[in-house]
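Encoded as structure tokens, the following chain is the form predicted alone, with no partner shown.
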Amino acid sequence: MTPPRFAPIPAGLPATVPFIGPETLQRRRGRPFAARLGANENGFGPSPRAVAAMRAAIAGIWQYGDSTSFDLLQALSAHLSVPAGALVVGEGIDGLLGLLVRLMVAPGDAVVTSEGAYPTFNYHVAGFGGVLHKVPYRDDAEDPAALIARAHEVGARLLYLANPDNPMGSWHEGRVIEAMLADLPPGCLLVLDEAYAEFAPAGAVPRIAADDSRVIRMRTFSKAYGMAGARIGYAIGHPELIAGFERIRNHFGVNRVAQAGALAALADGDWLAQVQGHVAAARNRIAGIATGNGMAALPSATNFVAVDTGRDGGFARRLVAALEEDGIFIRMPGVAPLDRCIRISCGPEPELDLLARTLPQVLRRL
């Protein structure tokens, strides 16, 4: 029997999984991880208020969520001092990136990003027939000047930049991002991924008007707010651009439990401050573990630390695999020369204690 025929664009694509999830890895190894330090999740958990709000909302799960996320949009508007019309809520940054690419990129359109930057964005571009153009990192950070130059060369429709950056944890001052806007080629939109903004120094967050038509900013409740499993994020952009999402978005894609949790999390500034403190302490602990094992932690403005192994990508891959065998889940960048590093998420002290005990043993075996 002949299987169904795919449409031309997906028919020409390989089956791609941007990240192999820890659950898949656990099934392969036949047992759970003792330390889950690879997915940049917030192991310190969500606000207790958010947990209570989500628990209370469960009884109403038989109802579809508010398709407009009205209450959350109003709260975000007040929290950010941004008009509600400049905001859209979606299924995490990943979902919003997919919608943005669908909205802005036609088959053959040029899109610029960095070699080794967030692969899920690339996955969406390929899925809608865009053509990716990549520039290398410079000094373990995305290179704004090179990105702008390539955008001019290829007539890019979108230019993607994460600030702070994943997978290296590096960041640029806000004024650098502001200067990029002035240099964008005509018709190019800067996609500014700010998933880790709550962990960044104040100076790393650019001062950009919400209605600036040259940029769209992506934020999430997955990281600092500890709600990765709820799949909820938002974007800030020019009202006409934001209105475009209404043409293509999944209007009931954000469930009511996630909306309730995000609303409560946003109101709990004390918990956010506690998490930020825990993350800062964990970054220092990871840096100490790295140094004690002859490696170097790179400066980070995120909830993870990139650790330079001082060796090559082959060694780093063996190290990741060996730690996985011993029950510790971490990840690493996938492109040289970044792949000389491993990437360790900030987590609770017991998990970092296990890392501290296990890493020297694994290094001796290797």
Contents of the next structure:
2 protein chains.
Amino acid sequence: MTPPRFAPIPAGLPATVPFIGPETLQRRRGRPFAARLGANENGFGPSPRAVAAMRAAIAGIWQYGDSTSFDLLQALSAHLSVPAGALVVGEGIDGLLGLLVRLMVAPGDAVVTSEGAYPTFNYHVAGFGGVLHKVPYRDDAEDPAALIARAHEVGARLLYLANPDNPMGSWHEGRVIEAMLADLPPGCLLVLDEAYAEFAPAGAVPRIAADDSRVIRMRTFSKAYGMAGARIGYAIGHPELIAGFERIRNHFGVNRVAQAGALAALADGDWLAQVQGHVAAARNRIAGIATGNGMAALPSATNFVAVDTGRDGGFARRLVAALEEDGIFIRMPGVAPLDRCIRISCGPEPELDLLARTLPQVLRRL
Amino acid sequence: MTPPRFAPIPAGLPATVPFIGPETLQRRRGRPFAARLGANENGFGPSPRAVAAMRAAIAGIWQYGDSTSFDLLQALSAHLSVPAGALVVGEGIDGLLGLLVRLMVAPGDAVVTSEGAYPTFNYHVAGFGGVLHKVPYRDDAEDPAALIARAHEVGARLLYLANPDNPMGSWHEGRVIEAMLADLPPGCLLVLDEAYAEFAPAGAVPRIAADDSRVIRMRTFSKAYGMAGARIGYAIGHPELIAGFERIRNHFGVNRVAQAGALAALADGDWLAQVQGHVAAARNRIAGIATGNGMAALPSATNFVAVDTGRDGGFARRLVAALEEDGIFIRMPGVAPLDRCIRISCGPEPELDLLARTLPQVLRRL
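What I would like now is the form predicted together with a further copy of the same chain, since the data block earlier showed the form predicted alone; can you produce it?
And the full complex, kicking off with our chain again.
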């Protein structure tokens, strides 16, 4: 048997994956987690109206989904006051980021992001032969000035920034992002990952015209809308950029049940407000648990809290492993100095109660 | 505003899409179709056990799916008597074909397929800069000898063949496919699209070792299992080839509800057998309707029937349009001489009754 001869770009890629999922960890430890607080999933769940719409849509699952996601695009257009031509629906932000990188980045092209920011974006850039340039965080936040400076230096095609940020939960005011646009090098597109926008203070969401060709914004139904397993999200950008996705996207790739669920979820503003309230309360609760255990919660505009252990990455890694052993799934930033922190997702009371009981025991053990 | 500067490959792609979906056609005509018989969907639907499993899984949709699709891989491994390492689960065959082309085809690489075969495969090849070489059908079937000869001529990296074939419904005996493997040029991988394998006579499915590095087989839950809208399928290939998908696939891209549904569907062999029976009966019914209207049904090993109108492509196109006007969605092959045919998907009795009533009226009108 001759081994497969991959095309040059994939031939040069490592076999590593961006994340190990909680199901894999559960199989390794031989028992399920009692608290699933690691993937920034939303344990408060989707709107009951979305649940009902999805259950009803199962009956029609023998049909492919609408390849244009027409109804959802119309609803998003009305909801966001953005023309439908400035919107594309895709298989979550992960899927859309992959398409965007493919659309914009040729092998050898420069891309700028922050050291410790979203690994799946980096995975896509490497996957299409782009060259990543990374800028350190500054005060636990992505550093707009340094990102812009680096983008000029390397002639970046894309500049990635998540606002609010993952994994730190920090955020910039909308006007900071707006100011970045004016300073972008020509031909560089800002990839603004707004996965957590619905949890952020109003001022943190920049006001950007839908036909601004300098930026593309990514949103998702995975976080505030509680539908991570449905794999549905959208991007907002200049209509000519958005039209580019039609050339390469998997046209019938969005799950039909996810389309129905997203449509219903979007219409249930009351549920969203309730989730936002639960998440804010859970952030406070997590901060209290952190303080009670001699650690410091960082301010968060997301549905998770980065907790500064006051020690180093080695300690934080042992803490994550020990919590995992005791049935609590959390994650942590991958690089120093962010990796002095652990990252805890907001979840319902029982899961946080368990965290409150388990954390002191684990800390004593370490 | 400067227009977006796409990377060279996408910059050169047309804005055309492989298929226009029935929802788009419905919006154009302003009313829903009364019979949806165009996309080879399976109107007999998924197993009630799969439906129940999917309904139950909605409660957990706030969680990402298992990135490894572990349970489904284990079940497929047992079902197919193939090691799990020879299997990868993805977002339907369309998604898996895109990944495969990306994994194997560098810009300028030659790929061989049949003139009139699956457009979405061609879309992916063009989308990654591959160069398509097409071989005509012979007697309404893909032509193994001509495909192999062309693959040698052009030094193909991939050779695509669907068995049974879409859009004609024809098939080759498994031993014909097995013989092709021996004749492939070195370094050329056979992409064997078996989307319709469950509808084919047993002899049409080749016996190929799971670790045969000359071929990758694509299967889906969209057709016989009635879950097109769920977007889930799998590929069988040499473990080293399959491992390559880990480098580029969207690891959390498979819908969690689809995973649960596929697992349950796979376990319900009785339902599959029932669907196979319904489909066989529907093929006969469609053949009868064709004959009754002075047309000839081609033999089919799939859940659709190509019906020879006895006229040319222009006539067939008018017939498809007229049926569409009267509420019946069907499709037809895209190129001559296949386009003398229309393609009718097997569906439940009421839809075929409507076809039986409508077709003579439409033919009189043309």
